[in-house]
Structures are given as structure tokens and as C-alpha cells.
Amino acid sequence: MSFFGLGGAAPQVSTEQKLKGAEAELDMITTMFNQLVDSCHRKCFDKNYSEGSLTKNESLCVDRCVSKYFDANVQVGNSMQSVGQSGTLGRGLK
């Protein structure tokens, strides 16, 4: 038997909180992508739109562009789990 919740089992997450955390990603994901296309377009496009489709420039382009945006995503997340499992985070703010 559990006293406040502490020990036993672990406590039930409930359909209403999954489906909030699924919004909560998908939002997150939403985000990362418009990013992503914004970010791309700038650096890749022309503002004039000379050609229907995409050249060889501009798609090595945006290969390059979105290899460098989720390397450096999964870099960050990376190194802000270590600061978040080394418990140093807010340290030194002071």
C-alpha cells in the first residue's frame, strides 16, 4: 500500500493526459517543421521563381540545409539532456 503516493506502483497516466502530451508533440513537430521550410526557403530559394521545378543547386541546397537543421536538433537535445541529467541546470544563474 502506498501512503501519498509514495513507493508501489508506478501512478496511471490517464487517456486525457496521453492524448495531451500527443498534442503537445505534434505541436512541437509542427513547429520544428515550419522552421525547418522557413529556414531552407530563405537560404535555398530565389525570390524570383525562374524555373517550375527545382534546379540541381537548389536541391543540394535544401539536402544540405535539412541534413544540418536535424544534426544540429539532435545535438542540442543531446547536450540539454546531459545538462538536464547532471542537475546543473540553473546553476551559477545566481
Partner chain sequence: MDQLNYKEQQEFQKIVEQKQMNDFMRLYTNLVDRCFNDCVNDFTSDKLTSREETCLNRCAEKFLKHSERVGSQFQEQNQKLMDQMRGSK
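Numbering follows the first chain given and starts at 1. Superpose the two forms; the largest set of C-alphas matching within 1.5 Å is the rigid core. This one's a predicted model, so the numbers in the text were calculated from it and none came from an experiment. What changes on going to the form predicted together with its partner chain:
- Annotation for G21: C-alpha shift under 2 angstroms between these two forms, rigid core superposed.
Starting from the form predicted on its own, produce the coordinates for the form predicted together with its partner chain.
No partners, no molecules, just the chain.
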């Protein structure tokens, strides 16, 4: 990222910082995925395993569950943003 018109060299992000950033992002996605798997399993399956494959209802439930989870993720993210900004003047950028 460089700041045009200000002259001077752009601040360099070190390799270590880049890798840490990438790792943090990967960890976040992995955590979200694992939580998603556990949540949707809890919500869509019951414990009497009559067969090993997914029933039609279970599959449908899972698909919908994932979709809603993503929407919930966005909703909660937006709430966090607005709560975080409620102490400042003006609205946040969307």
C-alpha cells in the first residue's frame, strides 16, 4: 500500500507479518468451518443412525443451515460494527 503524493517509500510489510496475517485468516476460516459442521450436525441430525448415508431431509437441512449460518455471520458482523461505532458521530461506511 503506498500513499500517492506524499513521497517517500511505501511502508514495507515484512514477510513474517504477511505470513502471520495469512495464518490468522486461515485460522479464522478453519474455526468458522469447524463450528459450522458441529452446529449444523447438532441441528439437522438425530442420534438414531438408521443408515450411513444422508437422508434427503438431512441433506436439505444441511444446505439451508450453511446458507443461514453465512447470513447470520454477516448480520452479527454488521451489529458488531454498529455497536462499535455508536459512540462516534455520523454513520459508518457501508
